[in-house]
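Next up: just one chain, as structure tokens, the form predicted on its own.
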Amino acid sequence: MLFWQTLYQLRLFSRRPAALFFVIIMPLIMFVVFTVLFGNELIPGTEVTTAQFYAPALAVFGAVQACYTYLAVSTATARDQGVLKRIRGTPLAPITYILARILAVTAIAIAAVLVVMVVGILFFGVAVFPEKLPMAAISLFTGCFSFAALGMLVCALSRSSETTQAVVSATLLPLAFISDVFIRPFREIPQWVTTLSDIFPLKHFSTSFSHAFRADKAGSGFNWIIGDEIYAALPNLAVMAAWGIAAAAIAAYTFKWDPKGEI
């Protein structure tokens, strides 16, 4: 039942052109536009080209769009329409339904990442380092879990799909600008901005995944020691996991299946 419900959720996504555009197509368009606009040269002060920076960063943005924005809004919409309430009257276990939604958005997130990365590799010279790919995959799945849990938390705490849409937009876009997703690291950033971004999981998701595609970072990522020339993703994974576990626990306690707020 979990397998078939996951396939059903994927089919629903494929029939929503707006969701397909914002999750899969928009990150790709942004990657191509940014690379062409800024020029695919070395970023001043780094050994990374524009494409090498933006491909993994915007791939992460696409994954977050799927696991956070789409999951939260689509679940809240289903609740408003009474779908979730009716699900509880079927043989399908509620936990199976939620897990199917999470598995579906994880598959969508992986597709979004692959689209951006494959285009970057084939057309913009993005380099891949095989020894770092295992940690890149672990970072991707950890980030998907963390933001899926946060998406369910936003849905649980919001009273309608409109409120959910407003909350995810108001939280994701500002964080993306201060979390090494949209802005290239070519100049000094105020310390308070760095400190603020380090608190939230998006910076850690972007860093742990993006650094797997940087030649100036040594190591496979399985390292706790953070340095300018070391690929150490374990601290980032710990922060993402902490956010995900906390969000999942609160969402499970507060989630309502009925649009009227009934459990």
Given for the second form:
Amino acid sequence: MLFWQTLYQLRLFSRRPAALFFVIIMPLIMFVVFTVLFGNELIPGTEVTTAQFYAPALAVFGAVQACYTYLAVSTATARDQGVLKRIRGTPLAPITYILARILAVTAIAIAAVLVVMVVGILFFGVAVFPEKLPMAAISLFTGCFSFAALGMLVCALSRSSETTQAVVSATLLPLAFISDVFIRPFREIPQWVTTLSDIFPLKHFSTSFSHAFRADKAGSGFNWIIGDEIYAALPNLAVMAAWGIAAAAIAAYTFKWDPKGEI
Amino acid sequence: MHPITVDNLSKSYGGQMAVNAVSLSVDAGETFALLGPNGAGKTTIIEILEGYRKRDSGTVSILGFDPQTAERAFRERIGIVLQSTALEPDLTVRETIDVYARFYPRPLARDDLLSLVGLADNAQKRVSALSGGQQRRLEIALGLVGDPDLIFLDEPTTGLDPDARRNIWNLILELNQFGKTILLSSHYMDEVEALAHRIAVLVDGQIVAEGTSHSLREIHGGYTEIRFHVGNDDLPGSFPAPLRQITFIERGWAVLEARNPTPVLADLTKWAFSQQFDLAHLSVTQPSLEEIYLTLTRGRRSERDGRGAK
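Having seen the form predicted on its own, the form predicted together with its partner chain:
Let us now look at the entire complex, which starts with that chain.
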């Protein structure tokens, strides 16, 4: 049942050209444009090329677009249309329906990540380090879980798809600018910006995933010690997991199945 | 055992009684209609019976289940058609049926179901390309796909054109012939008269009348209306006093209501003949069910409004 519901959600996604564009195509376009605009050379003061920085960063952005934006907006839209209420009236277990939605956006996130990474590897010389790939995958799944939980939380707290759309955009876009997703490092940034971005999960997602594609970070990522030369993803995973668990708990408690305006 | 038994059901929202001590029972194979104006509590009752809402008090038994606590086994045996359309516009008709068919242990065959609701020729169409009546029939198909014993239809024809309405009526009649028990809500008198075995008239959360359309006529419409045109607002001075007591004037018409019209007509025509009075446009009619319904609902409302004004 979970399998069929997941396939059904993926089919719905494939029928929505706007969603396909924003989740799969837009991160790819941003990757290509940024790499071409900035020039694919070493970023000053670092040991990574522009493409090596942007490929994993925008892959993460695609994953978040799928798990956070698309999940929240599509669920809120289905609720507005009364589809959630109808599902609630069938023998399908509600948890199966929600899990299927989350599995579907995780599959979509993997597709979005693969598209950007494969184009980066094939055309822009992005390097891959096999010993770090397991942690890259774990980071991706943890990030997907965390942002899917946050997406469901936004959907639970907003009562319409319009509000949901506004809230996800207003939260994701500013964060993406300060979380090493849209802007490559170009100068020392103020401490308060760093502190702010450290609180939210997006920077932890981009860091734990991106560092798996950095030659200057040693190790396979299974490390708690944070240092400039070490790939230590576990602290990032812990922050993402904490956000995800808290969001999932509140969402499960507050989620409504009825359209707005009904008692 | 009755598929639906409701005893003393009440529900209020913020101090306002939406459902007030409603009791009813529906027999197996029966089509039972909740008739009432908007806001009378029809949807609240149906959604309590479907398990969507919790009741404040009273007992409810649906196919032996309490809908408030029953889950899967209960939902496998009921079919729900909600008041508002709730379909994914990007799927085809066939895909929509297939998605819902998987939820049930013994679903109806898709092609049989599509021809039953008259959508066999539209199976490949996107839901967004269907007309309002076709979408409604697809909704009904989703309510039937699990082959339920009991079907809830909440205002199935509201907002449809007469032709589409008639199609849905025929479909509901056909379902009843298969032995399905149907609970229907509507604010159309002609609809419940055509479809339902029994009718409960609901006003302000209370059942004000219940029975077959025939018994409703007998009890609440057991009078005959005699009317003629008088032109001005006064009856002639010679108009017999006993008749005057049961006559009222309404926009130039004299209207008499009588349980037994024969002596009244005799007195009236005798007077008119002797006085050479012209009973212009004389008519003798039985109230329609529509009028009975309006009297029942308006009577309650003016009574309530009157209380409120004091």
